[in-house]
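First, one chain by itself: the form predicted on its own, in structure tokens.
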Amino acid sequence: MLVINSIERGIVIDHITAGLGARILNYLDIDTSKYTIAFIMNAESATRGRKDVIKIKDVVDLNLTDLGLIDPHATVNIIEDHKVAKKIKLEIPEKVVNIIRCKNPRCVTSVEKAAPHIFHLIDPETMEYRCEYCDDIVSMKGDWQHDIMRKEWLRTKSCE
């Protein structure tokens, strides 16, 4: 049986879909180096089947908004003294800032890299987005794991 001790204070993330919460660590691009991290995959789940989990000791302060994008299914703890203080239940985000790249060589995102790249949801159920620019159309179902920017992409575009 694997064990995973309680964190005293940090994030759970919990209810991920199996297989996406690589997907999740990769895009929070936490610094392993100075947190605890434990990372569970394919974890049996009464509700899910399967699940993946995150802990994340000592971080409280993350940007978790755009997470829904990723797996709307997850949920959010936030553990204080070895209790949920906070259970956040993710959404699809209805606007999304620079989280999806247009792919439309004509959008003016090509042009002007310092526009941002906006898009609006336009079906829930597809999780289909709409460039504001363009009007290009992104379904984030499937492999879209090429169209989630990288955060280190972000920070290379912000000091062009």
Given for the second form:
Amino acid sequence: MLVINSIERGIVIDHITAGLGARILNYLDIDTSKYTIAFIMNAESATRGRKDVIKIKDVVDLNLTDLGLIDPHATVNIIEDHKVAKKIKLEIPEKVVNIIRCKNPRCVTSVEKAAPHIFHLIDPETMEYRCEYCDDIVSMKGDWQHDIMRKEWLRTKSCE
Amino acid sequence: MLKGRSLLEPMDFSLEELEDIFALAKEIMKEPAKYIHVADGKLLATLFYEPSTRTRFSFEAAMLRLGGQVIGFSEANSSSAAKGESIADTVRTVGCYADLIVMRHPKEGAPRIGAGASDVPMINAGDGGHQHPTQTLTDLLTIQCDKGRLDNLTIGICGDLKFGRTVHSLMKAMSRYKNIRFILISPEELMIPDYVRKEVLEKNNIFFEEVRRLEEAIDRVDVLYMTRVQKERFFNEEDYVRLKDSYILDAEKMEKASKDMIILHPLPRVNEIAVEVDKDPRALYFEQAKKGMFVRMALIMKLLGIEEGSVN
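What would the structure be for the form predicted together with the partner chain, given that what you showed me was the form predicted on its own?
Zooming out: every chain and molecule, the one shown earlier first.
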């Protein structure tokens, strides 16, 4: 059996739908960072059969509310002194900024490089989002994960 | 209160606010001479990154007929855009000089970028294949003047419904009036975009029917809104050539239409309405263009906060 020790201080992203953990790592752009990270794939889960888990040591100030776009079933636990100091249940976000890139070649974001890419949720069931500028609709189901921007990309953008 | 507000899409204004604009436009139409000095000392900037005849001239004429003045450019090459300046920076700069900015841009959502860059009111004068809210003001005023109402209408929209920004704005605006039915006439390749279908029609439970031939709809509509297949919206010339002559309204087809039906067109037309139809009393598209100037005069007055009480 694989044993991963608990962390004294940090973030545990738990109950990730099996297979989506790598995408969350990619989005957070921490797979290339110097943080100590444990990434467990296909762990046994009493409620979901299989799940992925990510543990990030010594980091508690990452904004993770947008992770609901990738996996609304995941939970985020902030750990202090080996205990859960805060538990965040993720939801499908109503508005996302600089997470989805608008693919409409006619959209102004294709030429106005400093403009933030802003999308609004229009249907939680289908996870469809509408671009604030051109109204183009994208579904966040299916192969959508490939369109998720990495946070690294955000650092070069001016956000809202 | 419309003073200081921007008009980026038709839903930015409530039905009451639209009605106020139409009421003022009708007053101006009755006696335009009363309004020739109401905007003295005010400056309108027209930022046209894409060619335009009617919209730019009607905005400029509207401002000049109110006593205001106009600055601007009529193509991107004659502005700092040619040097690579961003839309936001251009608007921020122009906002230092003008009281009101009108923008046309080939990219969808460009006026929204502009509206966020300056406190000066921004009017969207057409953004790519997206929205054209002041054309919609013109359309609605024309319908209201002829029909006496904006509800209980069957509206046929024919031609390029995919890239037709006037179509998208018209449908959005009409979706708020009671008992509106749409008959959408287009080739499969030029059907309405998903966001109009889902966010405007389905969300508001509006009846709509999609047909391929004009003959299937012409005897059932109160308003027939013809549009041009727009060459400039196609990335592929072959697609344009294949679709450009999909619909031509001529005198023979008009025989099947009701005597009360009216024909609107945002203009310019190419060949989708035969010239012989122009003399038909139901052809209101040039009257519509004329009303466009008056409704823009009313819009400018409202956004600048010029009170009707200041009119001599």
